[in-house]
Each structure stands twice: as C-alpha cells, then as structure tokens.
Amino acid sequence: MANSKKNIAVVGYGGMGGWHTRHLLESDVATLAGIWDISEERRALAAERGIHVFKSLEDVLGDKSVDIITIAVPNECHMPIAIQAMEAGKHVICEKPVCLNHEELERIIEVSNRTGMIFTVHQNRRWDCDYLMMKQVYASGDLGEVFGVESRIQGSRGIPGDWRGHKEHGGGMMLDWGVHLIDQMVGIIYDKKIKKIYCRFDHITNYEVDDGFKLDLYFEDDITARIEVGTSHFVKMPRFYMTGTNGSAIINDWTENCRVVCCKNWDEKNVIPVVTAAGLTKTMAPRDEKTITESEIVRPESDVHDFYRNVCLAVDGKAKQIVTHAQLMRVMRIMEAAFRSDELGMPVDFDDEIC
C-alpha cells in the first residue's frame, strides 16, 4: 500500500546487520521484520534483544509481508541472494560492495529491470558530514580552477582479521574502504570524466588482499583526485584535502569544519624573504591578511535514515532512487581497473562512456 510503512527483513547479523537493524527500529518509513543469519549464536543473540529471527532464508522470502530484503553478509554472496531475493518479489538493498566483479553486477541489473524489483546499495557515507562540504566547496568555485582533490582514510590496526582478510570472500581494503571513497570522489568531481587510473596497493600486514592502497584518478581538465586507504599509519594526514587556482581547503578529522582559504591579491609585492631550515626563500613564505581571506564552513545537518527514505519512495514509484545503477556500475569499474593497474606496475585508460 503506498505511503505505508515498507517491512524490512536484514539478512546477515553481523555488524552491518546489527547497524541496520538499530536504525530501522528508529526509522519513520520502515519497520523491522526480523533477521535471518546462518549462524546459530548470531541468531539467538538477536532473539535475545526481542528481534524476530527467521527460520531460513526461504522463510524469509516466502513471507509476503516483507517488502525489502536488506543483505549484509560477506561480499561473495551479495550476487545470488540479490537475485534469488528480487526473484521472489522483494525489492533489495544490498550492502557495499554490491559484489565482486561488474559481471556479477550485469547480472543483478538484469534481474532488476526484469522483475521491476528495486536493487540498490547501502552507500551511507553519502551522508558523511566532511564529504558534504567538500562537495559543497567544489560546487561553490571559490577555489577557482580545482585542480588537486585527496581524500584520505587511515588507521592502525592493520587489516580486520575475519574474513575480510580472504580474497575468496571479497576481502581487502579496496573492497572495504575504497568503495565509498571512490563514490564520494565521483560525486564530488561531479562534472568531470576520468582519463586514466593509476593504484598500487599496499600489502604490510596481509599478502592474500590489499591492507591499503593508493588510487589516482586523472579526470578530464588536468584534475587529478587521490585516494588512500591504509591500515599501518600511526600518524594521520587529512581527511581531506583540495587546492585550486584561487585557494584551497582543508578538512583534518572528519569531525572537524572545513578551513577555506582564497587569495585576494596574487601578485604581492615587496614580499620579505623567510628563514627555512639552512636558507632563504621568497617562494614559499606565508601569506598574511593583506593578500588572502579565510572562513570556515560548518558541518551541515545530515541524517542517514535518508537513505531508507529514498528507497521507500522509489518503491512507491515517488522517487528515484539515489544510488543508481548506472553508479554502481561506474565505481565498480573503477574498482577493477585499480586493480589491473596494480597488476601491470602502470596507469591504465579509462573509458567513462562504457559506465
């Protein structure tokens, strides 16, 4: 019935599980109609917190009061509960990344436009506050001509040691992390096609997956986008970084502002040479107030529940749906040619047409 409450089944109580099912139990456009998960204690644990727990995955699709089936289980059986969920008539929202290989996600589009079931991807950090004014700052042009984006994620604990840590089950850093920073950097460099790719993954901890990388995409106009992932820094660099012909901004914690800076007089004259180290240097002496303006944005409102907003709508057919295909099929695609630049020991071409 549209403008009811979807009923929402999650598949997978693990993390990810569990994140899903907290928020639906607070969500205004859903209700929880249980779990379902292979494991025995996983299942007994969500019974212990009052949350109905499926007898098998058949149980879950048999029921005709589930709407949505939302999966959140290890990568490599994204692809066959997806369609055997659209299949039995349920629209799906399937954890990132939505699978292994953009064969496998042909497949999954294919069953979507043939059942008319919506399939789409739990991609949350859409609404990541630090990624929000970035993409504000781009749009705004008040850096001028961008020609430099990095975007960064480091931590120290190495890779996850559960199955994240196995090629077999879709693990690595890539699959983990790289696939929301890259949908952010699309969706930040929203106006540009990329020409090349260019990745070498780091392998410290695990020889099996990628325990961190480093991705550069070079977009049409010379823009060139980095992207990092590792698991053994100790040490931070920013969460973001971007520089263009008229400024730059800096976002060091994603629990910070984002610090802009302009130039409002490039050609300063009489500048007074400063001590670095053992010399002297007018290149790279500081600006001050006479020459550049600073101001800060502030982190906006944001509210993931959006996400689940957006899919019920476009099961009502009042919407389309954020994440799309088409978008999934493009980060997908970036994913694989990291991979085979990786492989080769070079940059690879990229054609944004075949996306």
Given for the second form:
Amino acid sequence: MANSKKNIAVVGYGGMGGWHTRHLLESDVATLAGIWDISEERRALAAERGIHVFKSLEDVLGDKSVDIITIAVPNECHMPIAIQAMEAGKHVICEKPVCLNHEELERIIEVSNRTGMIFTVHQNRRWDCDYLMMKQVYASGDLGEVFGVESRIQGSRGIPGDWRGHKEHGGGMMLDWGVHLIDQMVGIIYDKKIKKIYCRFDHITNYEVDDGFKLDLYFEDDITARIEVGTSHFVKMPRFYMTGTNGSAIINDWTENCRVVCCKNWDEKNVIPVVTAAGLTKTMAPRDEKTITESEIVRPESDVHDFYRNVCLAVDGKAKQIVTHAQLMRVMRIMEAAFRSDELGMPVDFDDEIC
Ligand code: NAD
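For comparison with the form predicted on its own, would you give the structure of this protein in the form predicted together with nicotinamide-adenine-dinucleotide?
All chains and molecules follow, beginning with the one already shown.
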C-alpha cells in the first residue's frame, strides 16, 4: 500500500504548517514531501527537524513526485498560490478561509474545473466533537421544533499581534474563526435556507479589522442562529446552546459533553415560584424531575485524519470531496453579507441555496 500514498508538500511552515507536517508524518494515506516557506528561519527549523526543504515554490511545483500541496500561509496568499499550483498540475488543500472574497473564489473554482485538479479547504472543525454532538441533537428531533441555536467562542487576549491584525493580510476574527463557526452552523441546520443576516463587528483592541462579532442568521421556519466571537471576554458563555419547542441542549465548554433537557409532562402545572428580593415569578421557575428528562450525548468518535483520507480518495476519483466548492462559496457569501450588514447597520436579505 505504501506506494499508493499521496506525496504532499506543505507551503508555509508556521503554526498551522507545523500541524500539517506532524499529521502528514503519521498519516496512513500520505507522505510528507517537504516544506517551502519564505522565511529563512522557518526553513532552517524544518531542516533541523529532518524535513526536506524545497528551494522555492517553483521547486515544489516542478517536483513530479509531489501530488498535492497544502497551503498554510497568511490569507491573502491563498488564491495566487492555489491557482499557480493547479496550473502546474498539483491538487490543492488550502487552509481556511479559502481566500478573501467571492471574486477570488470564483477564479479558484474556474481553475480547478478547467485543470481537473482537486481544490478543497481544510475545514478541520467539522471533526470537533462539540459540533458533532450539536449536529446530532438537531437531526434527532428530540428538542421538537428547534427555534434557536447559539455558537460562541470567547477569549480575553484580544486579536493576535501578527498578520491577523491587518486588513491587507486578510486579518480579523470573521475570516479567522467566523469561517469555522459559520461552516459548522450551516452543517447543524442542514435542511434550512437562510433568509436574512444581521451582524455587528467589535473593534475593542483593533480598529483596522474586527476583533469579534455578533452574527445573527435568520433561517426559514423561524430559526434564529447566533454566532458570536469575542476576544475581550474574561468569563465565557456556553460554547453551544440549542432550544426547541420540547427541550434544550447545552455544551458549556469545548471538552464537555452535551446536556439535553426535554419536557416529559406538559400537564403538570404545579409550580413553586422563585422568590427574589423584589417579587416572585412562576413563569421563570425551574422545572423538577416530574416534568423533565435529563440526558447526555455520548461523545462521538472523531478522527481529523479523515479529512486527508477523503482528499486522497477524491484525487483518485474514488470519493467525492467532503468540503465542496458550493459549500465554500455559500460560507463566503454569508461572510460578505455580514460585512454588508455591519456597514449598513441593518439586516440584509440573503438568497440562499442548501448545499
Ligand atoms: P503563521 O504566521 O504561524 O505561519 C504562516 C507561515 O507562512 C510563516 O512561516 C510565513 O513565513 C509563511 N509565509 C508567508 N507568506 C508565504 C509565501 N508567500 N510563501 C511561503 N510561505 C509564506 O500563520 P498560521 O497560524 O500558520 O496560519 C496560516 C494559515 O492557516 C492561515 O490561513 C490561517 O487562517 C490558517 N489556520 C488554520 C487553522 C485551522 O484550524 N484550520 C488554525 C490556524 C491557522
């Protein structure tokens, strides 16, 4: 089987390039051909670690033994490198965000279609267990008619001080984390179209690009999804929350299980009111075990190597690529609508297609 492995070169040997090389070194479907990075320091580090270092991007693309290149460079370099690689006869795995706007993505897709080279994006967070559990809860129907889904990530360190803080490099949290969380949200609410989008961006530590945002996606059948990314939050809100006509589900943190609470007895009306300093409420009183069932979702098995396994099969025409061009374009258009909404200060209509 060894000679059927795909030989993959990684372009960009920074944080994520390092991650890819480590994964490729232990892959059962691929071998690491080597790396190329414009930084001498990063090239020297790779060589020190025993990784083959190419002399230039042209050197990578001219090497007939290389089947696929993985692009892990700052965001503004994704499109030119992807196009150059496909024109040179290489299949391409690109880091997220795919590129900076839908015009760039159209150009990439045109080249992929014309050359027949696979182009896909490393949407690795489709393999995160928290996401997979939420997807499972939604699809199960256990919560009744779902009407609200919330996905949040919050830190307190501001936006990183590297290229991510600059517009010319495609910085900002929407292009960094937003792209993952939107991709996940349309994966959870897999059967509904988005009708309207409203977004407000934060500029707490950075004025050039957003350092967080609150994005509301209004789906058909009155489902509202809120995606929130924050970098100035010292106490976190839950990672995921979903609520429907018959129950709610919550995941407090990345590593926690999903707790599901459903109503089992709508007829039980006996409520002990909550008494506060200024009054009492029955409406907001908690439920007891007479009317609810509580359960936990078992964490699913998940192996992010399946991403590379899929791409290698797709290259041989034995599988369809999991991360498709249509999905990439849909998420890009959602991000662009979010920026438009923020500029206008109001919700914008969205012409959607499920893919
Ligand atoms: P980084 O700054 O740590 O590394 C980028 C590397 O690219 C640097 O070593 C730099 O010298 C090199 N580089 C820059 N321009 C180049 C060029 N034209 N040719 C060759 N090398 C070049 O950044 P990072 O955190 O590794 O991010 C890289 C990409 O990976 C970004 O697109 C980012 O969004 C993505 N990323 C994805 C995930 C994920 O979970 N999928 C996580 C982190 C980063």
